[in-house]
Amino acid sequence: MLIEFDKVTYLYPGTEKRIFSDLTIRMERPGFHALFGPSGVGKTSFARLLTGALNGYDGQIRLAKVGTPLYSYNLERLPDWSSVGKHLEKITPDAAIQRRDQLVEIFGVEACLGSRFSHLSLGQQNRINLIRYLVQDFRLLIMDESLGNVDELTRERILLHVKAMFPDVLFLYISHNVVEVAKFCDQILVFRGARKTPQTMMVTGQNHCLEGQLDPQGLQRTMLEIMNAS
């Protein structure tokens, strides 16, 4: 399992802002990673250049074991034409309907199956998109600010479920939450900006797991070091 990023330059089309200069960066185990840093610094065209949504850089881009990375966006939208219940059963292979009834009741949304989709909050909607991913064949699914709108306490509970029940495939969370993403991700990839030198810095997370215990103290380290990064 690989995601290399080998000396990539990336320009914004028809203009001179570097979004990325000589970027190298390396990912190369399962699990649930951060890529973290305030807007505009390159979080999500690091994503759709993984997802192959862009192009026209200089570099390589390689990946290896991961497959078609699956992108899953905040605020998307899905069509009206039937309750998001049978959106889901239409979707979902059969070797995934277990998984399926699994995720409605870890995300909370049994009541919401037999409403259109656009009838629920934007909380109950980022839900419903993030499940109508996770019940598909994936190696790489990339997680870009998907759970949005969504209470903390629930947030919490669908992470550590997700971390559970996906040990062997890689997520990409896209999160401005550092409190989030020091708790649950392993390899946090700390995004500082096209100017700065270098670009990217890799803060080790808490990897905080359903059956685990969460260190306080560790946890305050780890916000400090991805801030001092930042």
Given for the second form:
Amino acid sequence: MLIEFDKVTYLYPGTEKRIFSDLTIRMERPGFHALFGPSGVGKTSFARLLTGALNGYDGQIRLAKVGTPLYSYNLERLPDWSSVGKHLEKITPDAAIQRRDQLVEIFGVEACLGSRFSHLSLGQQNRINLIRYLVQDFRLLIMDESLGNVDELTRERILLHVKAMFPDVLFLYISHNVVEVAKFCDQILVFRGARKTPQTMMVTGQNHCLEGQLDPQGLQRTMLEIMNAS
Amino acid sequence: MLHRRIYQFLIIYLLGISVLLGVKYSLNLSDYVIPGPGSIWQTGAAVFDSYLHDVMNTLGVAVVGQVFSICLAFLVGIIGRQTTWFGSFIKVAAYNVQAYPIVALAPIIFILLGDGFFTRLLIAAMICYFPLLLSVLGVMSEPITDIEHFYRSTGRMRWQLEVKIRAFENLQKLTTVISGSATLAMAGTIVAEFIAANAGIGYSIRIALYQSDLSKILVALFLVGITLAVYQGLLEWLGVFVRRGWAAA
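Following the display of the form predicted alone, present the structure of the form predicted in complex with the partner chain.
The next block holds the full complex; its first chain is the one shown before.
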């Protein structure tokens, strides 16, 4: 499993604004990793370059053994012509039916299945949307604020269970919540903007899992490292 | 909805009649130029049955022409939504052709096809078709990114699903355009009849014009307007019914 950016330079089309300048990054192991940084530093552009949604860059992007990268974000909608339960049934492969039911329970959305997507709260919408991606066959999933508007306790439960359920998958979790990324993520790629050198820094997170004790001092230390890096 | 359409028409029609009568009495014009209310009423009573039959004849042609236009507009719109060269070609062709006044082609159609039913149908359909096509093309070419993203990235997107998503998300717009195109279909049919047909209310208006009989024209306009108001009201009601039905499926 490999994600490699080799001297990637990217400008928004039709502008002189440089998002990345000779960006070099290498991530090799599965796990729950984070892309962190203030708004506008290029986290989403990085994700979209990975999925091939953005082109026209200089340098090389290499992906190996990650299949087709999936990218989920928090503004996605489901069509409103049927209930979210019916939508989930329709897009779940046979092999993932059990996983879907498990996810519905963990995500706490059983009561939403009979409702239309537009009738749900933003937090419920984001959870339902993320389940759609998690029942697919994937090796790399980018979660761009995919748990936005979800309360902290539910988010924690979801992250811990997702990590336990998908140990061999590479997640890239985009979030602005420094505590969350420090606590749950393995590697944290901190984006600092194209003008700073280096443009990114890698910080090792606490990678807190379902079965394991969290070291509060270690968490504090990681948070400080992230803040110093950004 | 149906009532609102009828009220709106009646208000506009009465306002128009009032203006005409205002002009008549303020300029002291004779009944030959602008007939009085009594004369209009008498003419209405005399020609109502035959004119109603003519309006129904015209409406029949307009409805068939509109249905034909809707089908064709959706077919071409669905093909033209694609970002291929063929899709772009269809879009450019549609935008260019619609800029040409179709009514100007009507005499050629009459010369080639005569003044029967098919000619009226063809002109009605052509006048109604291009505005419909532009709307359908606009709706079908505009991606609903926040819904389509999942289906694209997971390889589930098919053209049927794409069309379904875009139609569902723009259902209000599509039903409004379809309902509005009824006016165009009716106008197209009347124009065709006015130019050279041998039936329909447009043909009757042409005869009344040659007789300089404004009363008959005003009666014909009343029947055309009220029929169109009812037809459009029914289409709007059908649009709401379809939207509710689809959303509650």
